[in-house]
Amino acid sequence: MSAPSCNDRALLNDWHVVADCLALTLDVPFTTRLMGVDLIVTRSVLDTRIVRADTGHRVCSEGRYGFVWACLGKPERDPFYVRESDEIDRHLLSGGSIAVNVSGLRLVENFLDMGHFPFVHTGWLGEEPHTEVLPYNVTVTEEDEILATECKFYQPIASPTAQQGMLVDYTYKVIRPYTVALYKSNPVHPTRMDVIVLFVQPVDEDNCVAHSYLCYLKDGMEAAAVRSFMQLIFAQDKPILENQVPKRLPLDPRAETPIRADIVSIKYRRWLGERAITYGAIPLHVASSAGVNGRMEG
């Protein structure tokens, strides 16, 4: 029997996505891992829900948003509620599940970083000379979530429906250590926003699976185009992420040299440290003694 390699109670007692229902074949076991625990996910014809089990470790499970969720401990709260999933004029679909050889915390930080758009997503989410990250606001809400507002960035092709380049409004929300949401302005409906939620599955401290949940307004947009666009962008991020050194996220603010555009990354690292989240991270004292240094690529 495999045992969790994680000692963070907040993570052990929380829900994590471990499979996309679209990837499951009836009565065919699907194997995966969550924080060092080997899991077997099976979809049974006798039960319309997803039936989950592992190789001996007790696991709570449920299905939501087209994903299979697992909790290795005793759930202390429900999975994150995506309000936009109740709106009938939206495409609600998975953007795919992509394995990445990096800490899940590194992946969340990359998702928060606008500074890499012109260089990694050239011609899509950014382009030169539009490289400046304009000032934005970051707060921690009463719900203990990180909220970054008034984020703006020029993008040549902001979404599948974009007909020309535009200054895109972004709002980022870090809901839980491995869950982050992005709200971005819709080219057809300026007063409403498309939503991407990233549920990151920590396979172990150095590997993760990114499960994306897409809530895009349907007007003028096909579901297949939404999914393809998300996979295109993530395919550009994957090699950058997998070349991160170190693979785990240093929590010491002195470990990597930040710039002004990294304010949300700095807040995220501090937020993790204050909540004693260490799984997938390099704790403060370890980062300091190792002398890790460099630009925060995020």
Contents of the next structure:
Amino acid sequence: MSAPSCNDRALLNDWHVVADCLALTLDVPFTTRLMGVDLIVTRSVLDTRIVRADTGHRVCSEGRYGFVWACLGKPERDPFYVRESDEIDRHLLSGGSIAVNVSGLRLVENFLDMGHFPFVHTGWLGEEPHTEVLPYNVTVTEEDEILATECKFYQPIASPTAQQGMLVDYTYKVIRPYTVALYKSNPVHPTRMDVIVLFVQPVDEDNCVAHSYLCYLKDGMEAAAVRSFMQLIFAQDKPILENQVPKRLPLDPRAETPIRADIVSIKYRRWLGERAITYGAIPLHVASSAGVNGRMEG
Amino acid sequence: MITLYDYELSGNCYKLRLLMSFLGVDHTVVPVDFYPGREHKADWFLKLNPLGQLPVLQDDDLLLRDAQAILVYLAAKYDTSDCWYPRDNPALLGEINQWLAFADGITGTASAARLHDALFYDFDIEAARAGAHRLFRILDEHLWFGEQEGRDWICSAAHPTVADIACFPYVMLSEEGGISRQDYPAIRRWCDRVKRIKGFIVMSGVFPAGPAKAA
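Now show the form predicted together with its partner chain, given that the preceding structure was the form predicted alone.
And the full complex, kicking off with our chain again.
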């Protein structure tokens, strides 16, 4: 069964992670799918080769941060540069690639949401009665990234090494439609941030793979503990994400009812619409015409 | 002292955490980087379990593998109520072991489907799902007839046994392998009862029972 392919130029000409190098066995082909196109990734001693399963044509590939990247079209820019990857006092590791049966845009939006912490990550990233999301700032940077700053949330166990609950400072950055980063104050060095970058692979419009890249300060932190904490948290989100209806992200502001805590997701949906991203989304005009033709209103 | 070689997302490891929570047994946990690190295939781990599988439990000099075997050991040794694995009730022990073997079948199907869908394991997904549905149908009927006779648990006892613990995790996580529990109402009610056992703990992907009173 072939999935409908992607027509969004910005996505076709961009880089996407398609595999974690750790998961590849030398000379054993690994099959995956990117935006509806089946790909065969083969890693050899010399290089990593990615070909389309349908045409056999080679697609652009690149290795970075321990991941294999693919671009189906003509790359217009480099993969996002993670500045913290140059800092030698950090663990730089994959958190493990996990497939999720939902649009990758939903995954990005969930990553941006603090409101669910006490309910989905109970006892870890939040707990009742500390449910209020305090006001925070959202701007779009000169690099055309969405930046949410001054996010604060009370977390019982904020990190693999946390000994007690603390008010944690967060900064979120949406870098590309399917790439989002979280900067979180480090418990040992409060002036520095631990970084989690989520590279989301749009498998098709209703499926994605979350490839997380963890840049944590090594001081007092074991690599295995960082990875295990990431997976513990992520696996709590997974069933919630997979039960979201619809699986694609609606860009019509009236499709779902946001509250004040959701201003970053409102911004994200608008930003996607303005950049004509439709893959994994329910675009505005489709949603509103369905409203007129397909549903009884009010 | 008990040491559990553990992986958070493993339902088989969760069985042991769950029983130890019910029994109030202290233990330390050694996290094993199962994915993507494949530490369960590393030399040091193969010395603990040549099969390269989690969980492994060490209690002083005793080293055990296999979730079901460890459930039996822990209950037989540490359950002062003698309910979870009643050593002096041969018929019930036979029944419990029958369902422990059944739980292994759930691992081979429902858990395999979940590993395929989430972590890219190269399994025959249709066969795994069909196999899980076949077992779920059998379990659902068994539980439904039990309810008609006033029995709440898998085995013929007025209380849960290790058989309930062994079957619970991969039933509860089945949707992550694309196996809906929509058609198994008796399984859903039983899952809710398990979640209401005193001392119940969750794992990632399993949520606590809602605030409503027990069904």
